[in-house]
Amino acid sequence: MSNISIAIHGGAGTILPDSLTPELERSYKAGLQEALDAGYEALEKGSSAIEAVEASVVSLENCHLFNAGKGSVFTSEGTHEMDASIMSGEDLSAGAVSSVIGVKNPIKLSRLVMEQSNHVFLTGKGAEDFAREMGCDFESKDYFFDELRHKQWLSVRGTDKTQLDHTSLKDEKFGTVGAVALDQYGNIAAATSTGGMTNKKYGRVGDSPMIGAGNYANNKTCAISCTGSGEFFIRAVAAYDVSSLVEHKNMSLHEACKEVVHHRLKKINGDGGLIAVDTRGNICLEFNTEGMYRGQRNAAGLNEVAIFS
C-alpha cells in the first residue's frame, strides 16, 4: 500500500478551549475524524489522491458544523454563496467554482470542471447551469440554514462589518474546509471549499478557489490546502510560494510551510493555517493562530485529530 497519506483541515482562528463545550469538541472531532476516514478508505480501496480528497471535502460540505456546504455562512442578502478548487499533482490539471447558490456539493462541481469542461473556474450563474448540464445535486435555502450561522448574520446585518465564521472576535475562526493526499500510485492532490465570510458583500472571493492561493499541487513539490483570511493568502499566493520554497530553495515540506505561514504571511498580518503532503508521504498541519481544526492518517498507523496547538 506504501506511503498512502492524508490530512485535513476544517478552519483556522483564534479558537480558545474556553470557547468550545466538552460536547461541542467531541462534535466537531468526530466530523473531522469521518472526514478523514473517508478520504483514507478511499486510498486504501486503491482510490486516486483526488478522489480521496474529494471523499473527505464532501464529508465535511456535508457537516453543519463547517463553513463549506451545507454549513456555509450567510452573505449580506441572506444567501450561501460558495467556492471551491482542487488540483492534481499528477498533470497540473484544475478545476474551481465560486459565488454559487444552492450546490450541495462544490467540491463535486469543481472536480467536473477539471475533468469535463475546457476550463479551469467557472463562476456565479454559468457555474450553475454547468452544474446542472452535469447533474449535480441541488438544494434549497433550508438545507444551508443553521441558527448559528443566522445569528452570525444578524449580528452584522446592514453594517459593513464581515465575519469569519464566529460573531465574538475572541473566538473567530476561519472557515474554510479542505485536504491533501498521496495515493498508492505516488500522486499527490488538494482540495478546498468555503461558504467564505458572513455578510460579505460586492460577490467577494477569497483564496480558497484560487489555484496558487488557496490550493495547490504539484508531484515535483508538494499539495497544498489553505484556510485564513483569504486577501492575504492570495496577496501572498501562499499555497504556490510552498511550492516554489520546495522547487527553488530546496527546502523541505516542513521549512517551506513554516516559512510562509511563520514568515511570510505575517509579515503582512496575515492570520491562519495550511495543510500540506509531498511524494514521500511527509504531512505538514501549520498554522500561526490559537488553533486549526485539523487531521492527519497515513500508513504507518498515524491517525489523529486535533483543535489547539
Given for the second form:
Protein chains: 2
Amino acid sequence: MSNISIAIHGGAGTILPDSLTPELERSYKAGLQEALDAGYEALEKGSSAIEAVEASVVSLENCHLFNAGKGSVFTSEGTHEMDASIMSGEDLSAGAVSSVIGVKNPIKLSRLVMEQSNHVFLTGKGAEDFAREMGCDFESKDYFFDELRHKQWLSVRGTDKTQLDHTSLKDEKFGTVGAVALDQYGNIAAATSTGGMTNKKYGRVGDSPMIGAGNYANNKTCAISCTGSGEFFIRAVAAYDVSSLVEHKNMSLHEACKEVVHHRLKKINGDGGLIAVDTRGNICLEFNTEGMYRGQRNAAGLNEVAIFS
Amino acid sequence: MSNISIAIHGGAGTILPDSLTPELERSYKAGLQEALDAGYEALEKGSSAIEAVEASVVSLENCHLFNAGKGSVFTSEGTHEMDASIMSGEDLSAGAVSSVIGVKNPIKLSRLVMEQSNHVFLTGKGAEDFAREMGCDFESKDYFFDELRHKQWLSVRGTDKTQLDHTSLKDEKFGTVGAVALDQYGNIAAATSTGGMTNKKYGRVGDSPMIGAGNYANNKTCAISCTGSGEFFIRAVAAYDVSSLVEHKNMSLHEACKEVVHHRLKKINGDGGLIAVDTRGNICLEFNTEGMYRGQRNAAGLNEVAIFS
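Okay, that one was the form predicted on its own. Can I see the form predicted together with a further copy of the same chain too?
So here's everything in the complex, that chain up top.
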C-alpha cells in the first residue's frame, strides 16, 4: 500500500492566538487546507513528489495571506522581490531563483531552472529573462499589491527597519511558504518560496533559494523546507544539517529535526521552523517560535492544519 | 608554539603540463606564492584568520591570471559579474555577495556584509549600493579587461556555450579563488571569490557565494573553500558535507575531503577540488581534475605552490 504524504508551511513567527481575529484564523486555515489538498490530490492521481510540492506551493503563492508570490511583502523600493527553490530527492537535481520581480509563481520558475537549464541558481533580471523565454506568467504591480502589506511597509518605509511578516513586535524576519512530499514511487521532494522581508534593502537574499540552507531533498535521508530568520538558517546550513544528522549520525527524522530546530539553530539565536518527510512516510513539523502556519496529510487518514503550538 | 597555517587555490580543471608555456607556468606560480605569502605574513603578524584569508584572496583578485576580481571572465553581455563569500569558524558569522559589477575586491565586500550588515547574502545592484555606502573601491570596465578573457569570450559569444576558464575542451566551468587559514588564536576562516563562467547568461550563480556549498568554516570541524563545477557543488552541499563528515562521522580531515571530492561529488559527476584546514593545523588540498592551482604554508616550514597533480 502506498504511503503518500505531504506537509506544508506558511511561515513561522510570533503568532499568538489573540493576534488573529477568528475570521482571519479561518481564512489562514482555509488557505492552508487548499494548498495541502492541491498537493495531496496530485499525489493521489499518481503525480510525482516534485509535481505535488509545486502544486501546494503554487496554491500558497496565489493566496494573498502568505508571504510568497501574490502576498509578497514590499522591499525598501516598493517592489516585490521573490526567491524560491525546489529539489528532487531522487537524483539531487535542484533549481532556485532569487530577487525576481513580476513572476507570478517563482516556484514554477525554479522547477524550469532545474529541468530546462544547465544551472541550479539564477538571479535577478537574468532569471526574469529566462522566465520570459520559458513562457512563465508575469503579473503587474497591481496583482502583488495588498493593503496590509502596504501598511506594514508604510510604517517602516524610509527607516532602516525591516519588518517580519507575521510578527509585529520583533525586528526579525519570517514569512516563507514550503512543501515536502513523498509520492507513490518512493521519491521525495522539497519546495520553498518567499517574498522576503518588509522594507528589505541591498538585494538581501535569505535561506529560501539556498539549497542546503532553506531547502533540501535526498531519498536517502529526507526532504526539508525551512522558514525563519534566514540569516541564521544559512549559517547553520539548516536543511542539509537535518539530512546529515539522519545520514551520518543515524538519528530518526524526528530526532534530527528537533536537534536542529531546538538546539543547533537556537545556539546561534535562529528562530523559526521546518517541515520534513522521509521515504517511509514519516512527517515532522518542528518550530521554536510561538506558531507556524502548517498542515499535513497522508494516506493513513491524517489530515490537519494548525497555526499555534 | 603556534601552528598557523594557510592554504589557497586559484581554480581547478583540465590543466595539463603541455597546456602551459614555461613562462605562463612561472607567472601562475608567482601569483600563487604572492597570495600565499600575503595571508601567511598577516598570520605571522598576529592577524586573525579572517584577515589572512581576505589578504590572500585580495591578492588573487588583483592578479589578472585568476578568474576573480581583475581577472574575471566576460558574461554573455560582456560584463564581469562576480560572486564571493567569507565565513568565520569562531562564531559562524558569514557574508556573501553575488552578481556584483565594478567592485574591485568582492571578498572585501563580503567581509563588510558579514561585519557591517544584519544580513549574510546580498545580490546585484543592492549589493553594489551597500558597497558604495561602505566606501568600497570601484573600478571601470577597463580595469577588468583582459586580452585572453576577451578572446575566450569572443569565441563563444552569441552562442549558448559557456566556457570554463582553465579548460579549453570541456564545456564546463571552473575558475574560482579561495583561501583557508588557522590563526595563532586557534580560529579558522574560509574565503572564496569568482568571476563566474565565460559567456554566462541569466544571472547564473554558482557555489562560491553559497555558504555550505562553496565555502564554510566552523572551529569545531574545519574551514573549506571549493572550486569546480558549481552546480554539482551546490547539489552536494559540498563544503558543509566535509564538515558534517568530520563532526558526525568522526572522519579525519583528510578522510572527509577525499570522501567528498572522490566519491560523493564524483557520484553526481561533480568535477573540481577543495582546500581545507582545521584548528590543529592540518591542511588538505584535494581535487579530482587534472590540476588545481594551489599553495600551502605553515609554521613548521611547509611552503609550496603547485599546479598539476
